[in-house]
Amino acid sequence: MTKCKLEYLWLDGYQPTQSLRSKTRIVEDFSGNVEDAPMWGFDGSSTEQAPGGSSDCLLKPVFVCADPDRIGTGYLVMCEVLNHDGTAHVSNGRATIDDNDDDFWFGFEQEYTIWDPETNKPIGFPAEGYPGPQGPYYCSVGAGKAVGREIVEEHLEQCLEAGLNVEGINAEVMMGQWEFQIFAKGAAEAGDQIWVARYLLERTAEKYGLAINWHCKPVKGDWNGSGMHANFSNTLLRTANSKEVFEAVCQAFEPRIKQHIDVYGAENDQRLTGLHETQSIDKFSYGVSDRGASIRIPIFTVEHNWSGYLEDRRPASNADPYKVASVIIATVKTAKVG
């Protein structure tokens, strides 16, 4: 018998931004298949998910991948949180996704800031004052510009070893700010993979005595915020061959600003100001290749005879990808096409 370590991951009930929790279960001869990962439970009263007098919550495995720190005997198990009666917990955003046939594809661009707990600033920032203004840090190379590369590269290797569909990394506009991208054919799996990648990033930073700051505006002033741009498509968009279809889908978003902003991340008003490549939080716009719009129509889509995907640029770095995907799918389905 081979002892295997299953690291169960789930989202707690903290508001306005949920956190990841995890604990390890030892099992024998695990197959690596999600259907063979047993249901488990936890004390919901310690995670803002249940009262102390009735604290049992359930963990339902939904996604399994290799644990790169426990190769051969370890697995990461992403879970949904259920109430003790088996119904979806109110904190369970994954259960709200209406994409049973995986028709919707999502690519999330996850930005984040590597944070120094000692200075309470991004790594690379001096203890007093600020570094030079933005400009040289985006996709940079060299000391004093690309700061934290060793953490970012290690995280990339961890994601690849886990089998996640990570598609790239790059340094972002603010010093100490980086991005990774993950794509999946299926909204729920895209969310699963983003959450597992976030977990691996936090765990990697632990080794260096550093933290990951997911806040959408970690440094006030003339600095870019952090987003989680959502690139999305369904069969309609991928095969449209029609500018009118894309305009109809974009127009479906305009009357639903509140529904989207409500789940696009806490304190997103600090980021969506109309500056730093954003549209104002209370406005809606779309345009071809427009990074100051709410929704960007990529040049790829136009050059492929108006068939392809859209990018919603409003989700913040601290948003729940499950909830982001859920509301985008619901809105696209309201579009009046044809």
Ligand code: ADP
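Numbering follows the first chain given and starts at 1. These numbers come from a predicted model, not from an experiment. In this text, rigid core is short for the largest set of C-alphas that superpose within 1.5 Å between two forms. Compared with the form predicted together with this ligand:
With the core held fixed, residue 54 shows a CA shift of 2 Å or greater between these two forms.
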Second form
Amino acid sequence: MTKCKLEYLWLDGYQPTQSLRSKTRIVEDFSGNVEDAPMWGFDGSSTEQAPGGSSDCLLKPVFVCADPDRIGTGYLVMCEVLNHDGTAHVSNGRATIDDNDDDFWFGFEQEYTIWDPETNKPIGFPAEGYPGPQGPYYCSVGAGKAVGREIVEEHLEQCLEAGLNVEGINAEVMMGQWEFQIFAKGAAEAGDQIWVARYLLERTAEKYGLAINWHCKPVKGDWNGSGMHANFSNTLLRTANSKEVFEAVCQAFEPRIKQHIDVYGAENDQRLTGLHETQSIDKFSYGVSDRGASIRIPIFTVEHNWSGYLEDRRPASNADPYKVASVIIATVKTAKVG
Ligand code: ADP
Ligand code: MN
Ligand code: MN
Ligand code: MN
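Mind giving me the form predicted together with this ligand, seeing as the form predicted on its own was just shown?
Complete assembly follows, chain above in first position.
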């Protein structure tokens, strides 16, 4: 008999941006399959998910992977939050996915800032004032430019050990700001993988006494914000061989700015200003290789005879990937093609 450690992860009820919570349950001889992870519960009055007088919320396991800090006996169990009567909790974004079409593939570019809780600034920033202006930090190497690499490397290793589909990492434009990319199929799977990767990142940084700041504009002024670019495709786009198909799909997004911005992250107006490689929050545009557009048509797509994918650059680093993927699927399905 083996005592296994299952770390149950869920999203709390904080507004406007939810945080991750987790706690450990010991289970004998766990198979590693999500169907064998038992339902569990927690005190919703401590997470802004229930009143104190009726505080029980339920945890429904939906995704399981290895826990890289407890190899052999440990698992991470991503959960949905349910009310005690078994209905989906209002904070449960995953349950609102009404079209989990696996024909849709997502590659999320999750940007974030490693944050020093002592100085309340990005790591590498001096206690007084600012580092030199942006320019040298993106994809940099060397002290004074790349800061926090040991954490980023450790997180990458953890994602790979957990079996997440991480595809790459890079240092970003602001000092202390980094990115990882994760690829998955379907809105639920893509969301599960991003949330578990976020959990691993916060837990890794915690070991160094550091935090992860998911805010989309953590440093005001002439410093890049953090996004979560959503690259997406379906069979239609992957096999289009047609500029017209790509234009029709892009145009389907135009009348639905509000539906998208509503779920693209809190305070995204601070980031989508038209500066720093963004389009304004109230405008919609698309273009080949255009990093100032709402949707960029990657050069890959053009070079593959207009077959490939699109990049919605608007989602913020603090957005819920379940909701982002869900609204993209819905909008693409309104496109008038053929
Ligand atoms: P950028 O040039 O915007 O920084 P990245 O290399 O960081 O681009 O990210 C590109 C993302 O596009 C990757 O996460 C990759 O998985 C994703 N991607 C590539 N092809 C597809 C596709 N056909 N469908 C969905 N996502 C894709
Ligand atoms: Mn990128
Ligand atoms: Mn980036
Ligand atoms: Mn991008």
